[in-house]
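As a starting point, one isolated chain is supplied in structure tokens, in the form predicted on its own.
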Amino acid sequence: MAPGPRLYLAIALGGALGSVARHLCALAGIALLGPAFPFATLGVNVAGSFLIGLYAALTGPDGRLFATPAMRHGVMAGFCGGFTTFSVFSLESIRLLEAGQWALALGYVAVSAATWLAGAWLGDRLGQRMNGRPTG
């Protein structure tokens, strides 16, 4: 069956939450760490692979919570895909290098992908936990 207009709203509209959100992160980080790091960027990827990873096990089929397909497609593709950024991270890479700082910008790419996997694991596992299931 073909997706209807009420799945597009919701990716749309948690992608428009998502990304306001992600915006006033990074004025925030911005504005407590400076811009010397790009700390908004890591901590909305960390914190946003974190919440889908809770939020698919907590909906899943054998979740504790209840999510209609556009509810569940409005968090997950439309807010957590609108909060995080692959994009922004990946140029903020690319202007490290740029700026010569090849430690700062190879330690980024190696604390990005760790925390981002810990972040959805951690998620899942305490999902996991909540729906009262073991999480080995």
Contents of the next structure:
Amino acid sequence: MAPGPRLYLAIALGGALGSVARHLCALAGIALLGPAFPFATLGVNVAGSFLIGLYAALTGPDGRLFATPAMRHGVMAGFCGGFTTFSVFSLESIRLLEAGQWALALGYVAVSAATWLAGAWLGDRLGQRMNGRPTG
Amino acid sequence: MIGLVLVALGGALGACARFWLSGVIARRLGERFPWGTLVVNVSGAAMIGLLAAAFLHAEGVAEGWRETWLLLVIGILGSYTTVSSFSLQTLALLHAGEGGRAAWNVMGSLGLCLAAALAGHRAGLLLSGG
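So the form predicted on its own is up there; where is the form predicted in complex with its partner chain?
Everything in the complex follows now, all chains and molecules, and the chain you saw is the first one.
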């Protein structure tokens, strides 16, 4: 198979798995924690950011894991991309705003941005450490 | 079970659309700033606002539209937009010493996506006469 179709196949598979995993997390979040605050979306976005940071470090040029381009795209653009979502986050934020819950909306946006970046940073640090070289 | 199949199908389509479009944009505009991810996220936010106006009530998805919602919103749009690439690209800008560009990416993505979702939602309400 030519590289193009193989990449798209890997991304489609990863995207399907990531989206189903996100949907199951959302159902579990509602069942366990209720619908008042979008804990599930926050959780998947932080976890997906951590995972992409970790995997990118482990499979990068200096990484200890070997991954083909199809595997890398399948995990990063496919699974992590499908698992995390900016659109649902945006919708949840404006629904809080439109319900008049300004503080909750603002808190959701601020905590999200901070924890997404912290997740990617932690994943990268852990990956660099597992690669066995000093972190920058 | 049909719900999971629809989410999987939509998720596969959304991820491929994101990869294709962000690649096209990155090749046109260069890779010094993650324009591709920004465009994908802002356009997806506008679409989700529009669809929410059509299918979402205060108490949840409108009766009879659950499958449509799972395919179009949870599947396609959920997967089309991405936080993980946004986080990784922001981190890469920071590691490259591009603190200014990283800050613009964070503020720009949050501001434009929320504005796009609001605008899409308002437009959808107008269109549906709400």
